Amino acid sequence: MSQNIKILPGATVCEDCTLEGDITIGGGTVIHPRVTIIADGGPIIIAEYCIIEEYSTIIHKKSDKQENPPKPLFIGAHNVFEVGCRLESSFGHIGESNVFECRSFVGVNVKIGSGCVIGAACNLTVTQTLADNTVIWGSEHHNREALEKQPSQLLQLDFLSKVMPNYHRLRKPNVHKRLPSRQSQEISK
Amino acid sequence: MAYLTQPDYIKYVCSCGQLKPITNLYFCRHCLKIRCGFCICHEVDSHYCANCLENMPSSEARLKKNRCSSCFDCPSCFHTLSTRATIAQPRQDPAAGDAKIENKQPKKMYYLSCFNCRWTSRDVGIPDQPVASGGWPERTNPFAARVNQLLDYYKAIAQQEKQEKLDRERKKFAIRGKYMNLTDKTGLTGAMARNIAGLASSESSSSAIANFVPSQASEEVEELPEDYHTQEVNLKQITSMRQRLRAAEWQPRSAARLQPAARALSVKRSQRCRACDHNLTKPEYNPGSVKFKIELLAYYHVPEVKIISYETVKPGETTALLLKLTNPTAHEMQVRLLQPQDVPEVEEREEPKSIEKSLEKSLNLEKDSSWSKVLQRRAALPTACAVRAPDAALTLAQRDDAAEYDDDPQHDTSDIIMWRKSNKLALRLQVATAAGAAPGGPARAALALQYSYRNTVPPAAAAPAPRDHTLYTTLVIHLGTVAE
């Protein structure tokens, strides 16, 4: 598999995590140790200010109807992936300000809007589209609609990006913003 | 832990006939009997809020409808709400100008939020509060006046009936006082005298009865809206049945009208033996404490039996069963295994009542004494499987917390004793199953224990009670299902 990992400046990516395939990590995003991100079916693009916590897994799965060139999985800004969650989306887009709580599971054919919360240990396996601001919780998967998006975790991000380098080896940013033309080429690839 | 996470493999027979695991049973040291939650008296000791651990006297709790004044439950998922703070910039007032510059300090505002379903008080438009606790707007029930009226009416009726009953009693035993009073002289009763004087009658309750208007059913019902059947239903905006019933006073139909509900209080209760009125459990008063002042649990007094392993039970065959016995008391225990039918009947002998007691009883004749009666029945014990019990007395050493640091276990093994370790004993037994046992059905065997028990209750000064007792308990062992 081609290893093509692009880390933008300002991102905090721990060394002790599995990154495979074509992955772009936006500035301000924090990736904790022991995270698995596998871009199997196409590139994964993670936007700015996401938190991806320990033992979470993001897989862009290979599907039967593989487009050529493969469609990227775009994960919007301000998403929080809590400990042990698993995302196996092959839909091209995940909105912003979503929260994937601990040990939640989002299957292949689930489309997620913005401001959604997938509660702890909730499994979404059936083909469905979550409208904006949907909150799913509990063992019976109750859902409701929140009035506004989940508050952003900027304070937590600030803290993590300060503390993380003290205790973990980090991957260095390898894309520099000074070359915007090259970067845009890579993303469009 | 096994008692919490696993099914109850061993059940003891309570003296009322219920089958319960040992962790759900109590042991009355005065009657020397096993009691369970069904055959004891539960009493409320104190009310407290389980969230903020605030104690509340019962009168205040009744006044506040058994709800905490500072804690709230989520109306959406019933989890406890937490207070969250945000920093709000006070709105710029164009008219104020520079004069109020000191007011532009960012202010902390608080709102309620649920960590489970992420419901917030902002979702339903409750304004943020400047103080962390309290001050939340209270909604009044639109029918509060009617409910209060009904309450007053029924209270008045109850009062009246009580008064009538009392009057009847008084007529029966009219006691003439030593001293003459006004009513005796004039032949007037108090009520009549008051009437003549033009004072309000002593029973203020009668006004509540007189002014009461019964509700009337009306013929006309509000029409349903035009689009009732055609409007598309959005389940996210409609409350569920549970959410509506949680807020019984308002029963909101739309999710936008949910209100934080004051948290219901919890109760500390003490439990009492119905036969001898002694306390079985009594919790500490402090709501934060989970300890007990009195804690007579069967787990601390009755020998505990656990299954180590067993062979699959087959009809008409004899299979092995390994049991572990534990002595939880601080005294040595003699245990003998019996067949349940060999347990001697305990005859209910009426205790010779002391004079004080019978006097008290005659005084309390009116008091309903049915609460103290316990419905007793015999437990239906399984008969298909029988544990072959060897006729030997087994000695169980007392519990010794330091014993686990001893190295060498005692090796006085015999044909039935597998091993022995401080206050524990492992037994190898045989289970004989009847040939007629239905395959696939549950395999259950009954076993009785005779054990010696030393009562540590200080005896009453008058009658030195015997300290050592021979007690019996019956238990049912679940051995999976009968094999084909």
The other form holds:
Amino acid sequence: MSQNIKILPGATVCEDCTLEGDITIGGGTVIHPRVTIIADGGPIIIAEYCIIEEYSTIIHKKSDKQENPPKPLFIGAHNVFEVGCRLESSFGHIGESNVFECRSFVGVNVKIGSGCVIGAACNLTVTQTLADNTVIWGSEHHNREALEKQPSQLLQLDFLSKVMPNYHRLRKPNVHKRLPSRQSQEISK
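Taking the form predicted together with the partner chain as the starting point, write out the structure of the form predicted on its own.
What comes next is one chain alone, with no partners or other molecules.
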């Protein structure tokens, strides 16, 4: 499997994590130590301002009907993956502002909308689509619609991006935003 890890400026990615395959990490995203992200079934694109905590695992699995070129797994902005959660997906999109609580598991045939909460230790393995703002909780996987929007994680992201460099070795951003060329600026005038 070829390694093509792209870390955008502003992302905080600990060296002590496993990143395999074609992975793009958006600016403002924080990846803790001991995280595993494997792009086996195609590229993984993690949008801005996500938090991926220790021992979390994200796998883009190969599917039986693999397209050529393979579809990327796009993980929307402001998602939180708490300690020890696991996401295995062959689908192309995870919504925005979701919370995957501690030790939750989301299987291959589950589609996630936006604003969802997968409760602690909940295992979703049956083929299903979670509508926006769905909350799953308890050992019997009860569900309901969230009464209010998920709170912003921007204060926590800001704190982590300032504190983590003091305690962990970080991977440096390797993708830089290109400034428009002088020629294209002159044409637009």
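Positions refer to the first chain, counted from 1. Note that the coordinates shown come from a computational prediction; the quantities given were computed from them, not determined experimentally. By rigid core we mean the largest C-alpha set that fits within 1.5 Å across both forms.
After fitting the core, Glu148 CA displacement of 2 Å or more between the two forms:
For Glu148, whose C-alpha is compared between the two forms after core superposition, the shift is 2 Å or more.
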